[in-house]
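Here we start with a single chain on its own, the form predicted on its own, put down as structure tokens.
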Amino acid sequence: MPAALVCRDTGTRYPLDTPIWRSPAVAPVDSVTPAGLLDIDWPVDASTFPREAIAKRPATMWRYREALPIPAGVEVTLGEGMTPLLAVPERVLESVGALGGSSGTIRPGSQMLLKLDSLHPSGSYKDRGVSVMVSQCRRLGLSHVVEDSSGNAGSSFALYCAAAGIACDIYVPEATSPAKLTQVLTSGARLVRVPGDRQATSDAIWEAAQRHYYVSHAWNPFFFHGTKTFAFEVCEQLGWKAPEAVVVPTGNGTLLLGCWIGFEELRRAGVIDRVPKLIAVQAAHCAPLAGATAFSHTVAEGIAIPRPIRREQCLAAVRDTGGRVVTVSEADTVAALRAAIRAGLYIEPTCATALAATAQLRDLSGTIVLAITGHGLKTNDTIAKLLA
């Protein structure tokens, strides 16, 4: 079958150039009910990853153009992708190893690597999904879109929409870090501050999303087909081999699901023979994937999502890859953040959850990749309060 948008509820298929963000075959309910979610059915084979040709292309995520659902000529890119894969500094391993009450977080002969997606143009991994999503908006000829965000996605959308000449309204929680809001405001986007938590923001945008094209990084499946390039790059950087596991800070699950899609496409194309274990990391104060029902403030604001719209898909990604959900405390997150910064890695607190989680992963061996999702400069105010 040709590539298509597919309704998860009814199986209805739509051409990729249909201007929808949810399935019209299902009546809309509200911002927390996953009714009418769409996926992209993207066929792959051995020709999807022409490795010799890829190696000669520019070092951006668009080097995998055969695997991306965007026709040539409409790409909106700021050079995102091919971020460094760096060994975790030994002193960071020692520090986080002590969090679990014993020394060491890695078995002999194994290696733990950091994928520095914090070094993207807007300062977070969201640029992968946003580049594909805004490219789709250009393909559809859209002039105005809306998005809700805890900060990083909104910052990224504001910058990429500015690059594309597309007007956008960004809805954010009132308590979002000022540095992230500065990116939104100075890019020319319309900022809508919403009192309350992250879910209140999702509720506030729901009405607007019925009138405008919603570039939601949780609802709109084009986003995941940008974040899946994380998996492609890790595989290429490891000599076209899959790691044993990938550790991902998880809120809405947009990077977790991107990894699931990406590694699965590599497996289906015959590039790798297995999909790595996916480890979803959540803050103990907000851990719906771990079955928690009570939530409170967490320093890991980027993953503070009490009701992720694709919760069941996230759990399936973890289950089907033999992975697990790990929760980390506020104290361990701050300790891991301090260790990382003092080793020269200026990351935001959300990323530190992945480092803190390694104290609970001593049974894993082989190559383990940790997703470093956002730059510390985005949360200078928070870091100053935590580590002063």
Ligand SMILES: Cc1ncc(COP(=O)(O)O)c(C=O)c1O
Given for the second form:
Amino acid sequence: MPAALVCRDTGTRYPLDTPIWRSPAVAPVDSVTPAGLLDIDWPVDASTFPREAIAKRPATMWRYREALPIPAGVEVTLGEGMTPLLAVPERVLESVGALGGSSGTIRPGSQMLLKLDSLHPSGSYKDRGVSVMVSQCRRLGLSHVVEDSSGNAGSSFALYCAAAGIACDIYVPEATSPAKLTQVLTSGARLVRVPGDRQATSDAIWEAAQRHYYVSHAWNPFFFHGTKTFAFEVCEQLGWKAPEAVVVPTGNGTLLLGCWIGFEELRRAGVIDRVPKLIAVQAAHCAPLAGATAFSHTVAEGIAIPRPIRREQCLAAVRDTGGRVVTVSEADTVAALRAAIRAGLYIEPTCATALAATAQLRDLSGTIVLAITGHGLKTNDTIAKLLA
Ligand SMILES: Cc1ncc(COP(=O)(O)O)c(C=O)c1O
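Now show the form predicted in complex with the named molecule, given that the preceding structure was the form predicted on its own.
Below, the chain from earlier opens the complete complex, with every other chain and molecule after it.
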């Protein structure tokens, strides 16, 4: 069957160039009810990953162009992707309590690696999803889009829409970090600050999303087909081998699900024979994937999502890959942040949760990749308050 947008509720298929972000076959309910969610059915085979040709292409995520659902010539790119993969410094592992076993080290032959997606044009991994999403907007000939965000997706959309000459309205919670707001404001996007928590922002945009194309990183499936390049890169950087596990700070699950889609595509194409365990990390203060129903403030602002719209899909990704959901305390997150920065890694508190989680992963062996999703400069004020 040809590639298509597929309604998760009815199975209805739509051509990829249909300007929809949810399925018209299902009546809309509200911002937290997953009615009419779409996925992309993207067929792969052995020709999807021409490894020798890929090796000769520029070091951006568009080197996997056969695997991306965007026709050649409409890409909106700022050079995203091919971020470094490097070992977690030993002293960071030691301070976060990741060293276990009788020898006091991670198991022989095992390694923990950081994928520095913080080193992206806008300063977060969101650029992967946004590059594909804004390319799709260009393909559809759109001139005005809307998005809501805890900050990083919004700042990324604002910059990529500026590059593409597309107007965008970005809705954010009032308490969003100033650096992220500055990125939105100075790029020419319209910033809408919504009083209340992240959920209040999703509710506020719902009405605008009925009138404009909603580039939601949670609803719109094109986003996941950008974040899936994280999996392709990890695999290529490991010599076209899958790691044992990937540890992902998770709110709405756009990187978690991108990893699931990406590694699954590599498996279906015959490049790898098994999908890594996917470990979803949440702040204990906001852990709906762990079944929590009470929520309170967390320093991990990027993953403070009490009601993720794709919760069932996130749980399936964890379950089907033999992974798990790990929750981490505020104190352990701050301790991991301090250890990371003292080892030279200036990262957002949100992604320090991945480092903090490693204390609960000492039973794993082999190669474990931690997603470092956002740059510390995005949250300078918070870091100063927490650590200075
Ligand atoms: C730095 C950072 N890490 C991780 C995430 C989590 O992404 P998601 O909500 O799609 O799971 C976010 C989301 O904003 C983020 O800003």
